[in-house]
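Just the one chain here, laid out as structure tokens, in the form predicted on its own.
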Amino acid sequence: MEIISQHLIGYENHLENLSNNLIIKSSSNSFIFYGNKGIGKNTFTHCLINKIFSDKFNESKSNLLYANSHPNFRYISKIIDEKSNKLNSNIKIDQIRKIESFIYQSSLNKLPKFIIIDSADDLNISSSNSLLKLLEEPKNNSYFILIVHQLFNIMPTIRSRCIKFKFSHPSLENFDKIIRQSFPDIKEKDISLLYDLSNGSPGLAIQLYSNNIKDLLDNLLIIFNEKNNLSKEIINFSEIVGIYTNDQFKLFLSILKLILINILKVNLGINIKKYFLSNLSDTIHSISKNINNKSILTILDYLKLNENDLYIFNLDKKIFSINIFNGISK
């Protein structure tokens, strides 16, 4: 599991809110809580239950629920499989079984037990099918929080049973604030730009920052600028990331989706400047000089066609990028 951070900067008032409303006033036992990856859904959905424990029910064991050994809550999110030592990329039935036999357990001194599903994006059909069961038998004094990125990626029934609440991203300044908690002595202009690559995810920012995310655009920089298929930059770079877990490649293409999407619009005369507080900007014009729209078609479609399988049957990365640069010499 996850570190999860006990300070929360941002979302206070939801949090008085909804510890006041959702045991009293819900009449649902199951709630979504939605919004991009890497917002803070997490940090608000703990901070919200220990609030509750502690504010309702006179309960403050804050240290077992931030461990996940509290013995009235579950936390659920992939696992490592024991036979490969290698995270899971789903949430496995096995898993959601087992909370059953948890809600059915008597409760310590009555207190509601709360099951958190960190992220619902990643149960497959068939965890999908027995959490569902569950939330069409609802327990009273068990609730259900499924952390969500992606509202489509959950089943209609499921979405149907459940009380959903939006998370926005942070304000500039609270995201400074979130950054700074794990990098002190961040400069400025590395704010405005993990702000403009994160589309404003504190999450997902930190994860680009302690990977090297300068280092990164700049490798791309250079192999946009070569427009040469099988370069020994496009070598190295791919290489680089070809090594990359599944997690830090999705951050890579998160970030070369960005800049394609963003020279599209670039050569179809928008006006981009605007929608960044960086000089990402000015990169990527810069970049949009070497880089026509069938070439940029051409990875999108690639990556749409492929991305999927590549977590699925653990393709091979290193090949992987370089077909996704081969497109630029298309």
Given for the second form:
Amino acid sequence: MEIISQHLIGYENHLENLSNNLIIKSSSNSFIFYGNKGIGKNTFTHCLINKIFSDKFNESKSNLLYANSHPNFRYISKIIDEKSNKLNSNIKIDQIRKIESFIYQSSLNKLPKFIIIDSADDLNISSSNSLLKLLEEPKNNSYFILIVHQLFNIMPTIRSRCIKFKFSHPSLENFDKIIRQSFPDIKEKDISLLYDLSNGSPGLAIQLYSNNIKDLLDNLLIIFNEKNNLSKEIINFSEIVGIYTNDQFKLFLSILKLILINILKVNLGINIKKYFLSNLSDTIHSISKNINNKSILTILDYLKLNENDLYIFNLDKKIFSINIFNGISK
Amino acid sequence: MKISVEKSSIFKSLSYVQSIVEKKNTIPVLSNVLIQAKDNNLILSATDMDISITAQLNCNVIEEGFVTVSAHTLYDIIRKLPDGNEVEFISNDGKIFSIRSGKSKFSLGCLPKEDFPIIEVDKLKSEISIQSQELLKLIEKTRFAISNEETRYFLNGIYFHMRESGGNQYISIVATDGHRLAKIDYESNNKPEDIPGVIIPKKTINELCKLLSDYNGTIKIDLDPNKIIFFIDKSVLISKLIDGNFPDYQRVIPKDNKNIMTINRNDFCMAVDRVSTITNEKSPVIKFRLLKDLMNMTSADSENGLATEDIITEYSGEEIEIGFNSKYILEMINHLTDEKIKLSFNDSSSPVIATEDSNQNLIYVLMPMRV
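Follow the form predicted on its own with the form predicted in complex with the partner chain, if you could.
Next comes the full complex, this chain leading.
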């Protein structure tokens, strides 16, 4: 289970406004909190509900809320499949159906009931339609909060029934504070690098740093500077990423795409320096000389066509990685 | 925490408590039972966040404390211990829980007590006292009619309310699934305005029946529109209620069924059972033809064939041809107890009422099927 931080950094104004005005006084019972993954929407939502419970109803059991065991709170996210023992690829309809009994039963106390769906991007068609049915017949004291990373992933019929709030990524100062909560001894230059690589998303940055992103980046740079196509370095590197979990591999591919797109920009004469806080732009400049635009587009095409199949059909990540780097013609 | 308790006393309490814990739980702490030892008492609590059960028992508390451990594992361990054995529970830091009995020793992992949702027993607006076996009888007579259809959530429980009739006050318990209705009244001293009408969920009813069946004495029920609390011996069952409006069932109960048939319940039950052999889930209907002092039952299925049987009745009303779901009519007859029961009809498209002389407060209504 994901551990939710109880300390909110940033979004203080949002918290004050939403807890005072919108949730309880609002005419709608359903809300969408959307913004990039890892920017703190889940933490914010937990803090918001905690604030509403404590300020408006003098409820003091915040620990239950963060353990997801509060009687007036249901937290829906992807769960581990019992048979395969793997994380489901989406939120199943049974999980949404279970909310029905929660909504249609009374509250044991005076508190309103909250249902968080994190993230609603993971709903499949059946579970989306089941959720839609619940949103269409709102109950007075039940509130839905849908955490969404990409708004277009949500069915228009669900979107139209929710009040939407956009969350932007935190400032560098807040980003720094959040990262230092998890890694107190992190160096200043590493924070800038993480900010660049994660596009200001602290959640993503924490994941990257936990997965030794610096080593991965160094290895990637060696490969880009490699002269031979099927070199020992490529095979060794592919062996390392070959044992990654799906989530780790997704992170690796996101970094790869970021680097490739910026190399493309450099080759097209675009100044990328202003977009980066760290010296990553200099590194990209240096490797851009070794790679031409055609091979970058080939790799990006390959990823676009095959990335989904990799996770759906559980393909060999080592071979996938070798194929990517073989596409680079020097 | 360190306590010592006799196996049979904790096993009984634990069996009540663990039964509400779901086997598959996405929130780990809800798979656990909270064990609290204080003042020579052991308090066991479990919840699924809709229902909470607390059971209290006497034990020898050597050191007070509390801990949460897996309910099903603990139950299985206690169940397998020899009867009459003393069981010792020890937990020093709330992280490891040890069970010792005879030469057996078990160690279980614990979860923080702070994450366990404790549902408080508050003072509620209304209070009723009733004999446990009387309440159990009322529930047993009606709960078979509770709907399982999730779309009509307000029928997924029994409607518990007070009503006044002929200057007397009654506690009325009603269950319906839209096809059949079961209603039973119990004379009570409480005033109708004191007790709100509430719908008690099916799962709560099932757990309540387990507790009631093992206790013979007076129980106390506290309720308000949001919550119901049953105080049964040393156990407390707290439950949410269904937040909906129960339909006006009085309108469904026919007032002018003038064609009354008296029939031997046992014979009728066996005859329906025989004829229903031919029916299947797709066409469960049995056709009843009511003639003077005789009833003919027919069921037909295109694949299985045809079944027919005549049964002697006491009937002098109009000739009626009416169809009923074989499963529903069997369940209804089985919940009546008299040797002779009364079925009153109006016409072939109106519901039938089933009653018995020994219990005038019990009424079953069954909707007919098209034949």
